[in-house]
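Take a look at this single chain in structure tokens; it is the form predicted on its own.
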Amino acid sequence: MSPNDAIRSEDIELDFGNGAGIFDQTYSVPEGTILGMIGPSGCGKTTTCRVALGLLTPQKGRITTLGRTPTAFRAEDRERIGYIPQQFVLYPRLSVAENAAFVASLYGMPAGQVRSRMDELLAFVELSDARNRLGQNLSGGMQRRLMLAGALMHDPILLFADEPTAGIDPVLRARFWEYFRKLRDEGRTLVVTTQVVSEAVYCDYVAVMRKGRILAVDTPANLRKMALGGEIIDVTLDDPDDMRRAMETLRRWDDVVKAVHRAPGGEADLHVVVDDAREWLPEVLNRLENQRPRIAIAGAAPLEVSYDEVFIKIMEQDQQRQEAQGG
């Protein structure tokens, strides 16, 4: 953990029973960064925001956020921050632009930075043209966007979004993640909590959660390393027969190569895993055509493992340490 990080966790637990609740959290946000929360339903993501808000005292751990503890909030520290909670909480009967207004009222903003506001964030989340639409008579996708402007009226540094994205259709998912980037560039720090694993790849960090636990938080990258051991360079040998002799070759070089294996569903396919797929390629190819007699290669890439994969892939390494530990 760095003195810049914007959330500090450390053994948090809020137990309510029954097996709900959140269990030994410990992780970090850094400034300016974007915190992906990924996990089934039900998992404890939206509790875990809500600890960090202040508005859930754990009963274990401590927190910290923008370096205060939540439950001691003033004032000005929430005025630092935004939260866009799952549900539409503004009122339908007001516009748009009433809506937005309204927010900015709780802070008292002046009028004049209020208009200006507005208008520069109704632009951003494309609704200008809907300023004085009702809540009530807009779509659920406008809803979610209004919500985001409302969130930041009063221009806080740190945002959580809770499953802003469920159930809008993909092509206004990548708006919101293209929102969201754009607010962590001006530097701002960004908590997003979501079912939606492809995600990952928009995110700075990963938090994977299960049962409540955070079973890892890292970059996308180091994540699918984790899951996989490495990285995969996936090989078609020309001669499905040379597999057994191939697989013998690259398993004897155990000092790069961490594991081999038969592609599922392949006759003539091997998985190589290795540090750095990329970087090991060439010497992967070298150490298997310089054999005598020669290993042929039909063809060899860098396999690229979704992140439905990896987070399949965490939650089974979990289940089966819960299963030896005989939890």
Given for the second form:
Amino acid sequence: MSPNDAIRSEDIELDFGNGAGIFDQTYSVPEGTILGMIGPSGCGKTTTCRVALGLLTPQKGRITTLGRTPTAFRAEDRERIGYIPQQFVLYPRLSVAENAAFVASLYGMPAGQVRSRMDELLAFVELSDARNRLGQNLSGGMQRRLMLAGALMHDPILLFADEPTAGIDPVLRARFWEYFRKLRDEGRTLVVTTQVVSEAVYCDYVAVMRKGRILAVDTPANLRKMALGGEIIDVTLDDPDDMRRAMETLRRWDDVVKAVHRAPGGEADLHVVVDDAREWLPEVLNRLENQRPRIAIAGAAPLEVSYDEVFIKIMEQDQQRQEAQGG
Amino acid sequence: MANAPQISTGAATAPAGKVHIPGWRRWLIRVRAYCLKEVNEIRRQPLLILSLIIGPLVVLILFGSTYVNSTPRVRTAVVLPPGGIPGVDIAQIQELIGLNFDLREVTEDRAGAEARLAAGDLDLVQVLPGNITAALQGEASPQIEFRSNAINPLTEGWIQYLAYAQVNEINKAILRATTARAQQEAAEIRLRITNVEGQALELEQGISAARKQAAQEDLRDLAALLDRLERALPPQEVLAAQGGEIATLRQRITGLQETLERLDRAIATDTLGQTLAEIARARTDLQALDGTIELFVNTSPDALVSPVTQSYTNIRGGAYSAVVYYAPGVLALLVQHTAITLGALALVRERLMGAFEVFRVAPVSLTQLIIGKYLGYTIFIGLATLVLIVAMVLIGVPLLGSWLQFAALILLLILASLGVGFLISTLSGSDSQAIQLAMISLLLSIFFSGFFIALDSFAWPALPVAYSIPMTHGLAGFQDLMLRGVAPGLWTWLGLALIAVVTFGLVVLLTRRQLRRA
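Counterpart to the form predicted on its own, namely the form predicted together with the partner chain:
And the full complex, kicking off with our chain again.
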């Protein structure tokens, strides 16, 4: 943990009973980064945010948000935080501009500031043309963008967005992440929850959650390495009969190769696990082709494992760990 | 992917780089935020505004222009005994019964009339007895049978009252006829009294045996006439109500009858010489009775039957028309119902849509939330009330009292009603439940505020309910200010203030708990 962390959480626990709640949560969010909280529905993402926002009081542990215990927030602390809840809570009978102005006024912004800020933000979320349109006449995507604009009206330095991309199309989802990264680039800290695992790629840090626990929190690349034990080189042999010899050769090189196994569904494919796939790819090929008789390679490349697979792997590992502990 | 424009400022400049805004100004900005939001939301619902303002006004005008009578129309059939009532024609019956009842038919077919009553074609059947005229002779006590099929307790009450009034009128008519007949007989008796008085004088001075016999016959004739007169006289209560001489008429007749009887016996036993004092008293009694009868005969039968008459003056010159009289009630009902309906939806809707969560994250306090909402709704309802008042003034509803007090009372009524509405909102689990509770409050107000049924009509357990309704106090206050031109009583102000304060306290308490759970 660093003194520049926007959020620091140590052993936080809030038990709702029947296994619901959050448990042993230790994590930190450095200033100017995006933390993505990824996990299935009901895994405690929203509760984690609510504790960090001071809406819920933990039973155990210690948490500070912007250097202060959230339950002891003063008005000045709250003025530095923005929040996009899961539900669309903007008002259907108010126009886009009125909705945004309402939220800004809750943060004590005078009318003059609201006007100039609103022009800027509506342009940012591409709602300038719809500023007089009523909330009830907005599409789902526009509503989400309006909520983002509302949450940014008072210029917060820390933004919590609870599943902002849920139920919207991939194009808009990508645009949202573009907004978030721009905000991050301006120095803001963002905590974004999502069920869409592939969105991990947009985050600086990802917390993988399951049953109220943070299974892992790290950069997306490190999470991938952690899940798979390293990076994978996918090798396709010219002759499937060379498979056994190739695997034995690579296994003997155990200071670099962490694991070798047949690729699922491919007769001539094998997966080689190394620390850095791009760095060790030429060496792996040399080792195989230098064998006598030579092992001919049809093709080889670093394997791009999807975050879905990484996520599933981490979940499975946690499940196995729990079963092992239980056994 | 489209390139989104950059936004300026950012974490590096926030919040230190922002313009400093004093705390009090931020407080006002937040209150104004809620207030403006409520006003903007309402003004986007023109149908709601129309139904809240124009609706009650149209109902009031419709009511006032079509209301003609508070007594119900009772469709009535009169059943006569077979052959009718001797001496009474149908026109007389129609005139008498048609005063109070909507007389649809006069028939001798009782079974048919009762069948129509049972079928709902008639509301009342009156069965007249055959011996109704025998009451004139005091020979019977006839009874008129009233049969109704009313289902409305108020209508039944009216029918019973009108039946009573009708029977009373019939009884008075019978008394008038009886009295007129007695006066006629009394006039004849006066001649005989003069005659007997002369004979008593002769008896006193001594007369022949033949004259004695004639005198004895005259005495007996007079006694018989007096007997008839006594029987023909109206009941003693009627005579007693006249007071003075007439009240003693029956007593004088009885006294004279006894004196005449003693004279008769004295003549028969030839002991007149021993009864000179009786003869002298008989003469005095005869003179006194003559005077009394003269008074009786010269008094009109109406004065005898209805000695007390009435005089009525409305010191205001007259009561108001129905539309004007009910206008303060409609105004109070409109203000209360609008406030309760809007208030009932205000908090529950935001709670359910998740806005409380946003409010908790934002640096706003519960007080700012509640005050902002009170302010927004008060402004809207105040404007709506102003429009309604202008419309009422245009249709002739007066405001005789102080405008300042009137405005203060409206403000207090709005605040108290909003308190009730917000309380409903905090207690409701859904929009529909809030609407349901608002409708129940409307129903309670119509029954228990004194709008249509006076509070005196209820037993005491209903009074706490009645006084906990803002409209009860608003109605009383508006009537005082608008129609009587006097200041509302202290309890009107205190009642509204108490409801406003108690509901505000409860709303703050309950909303704080709900915000904590958000």
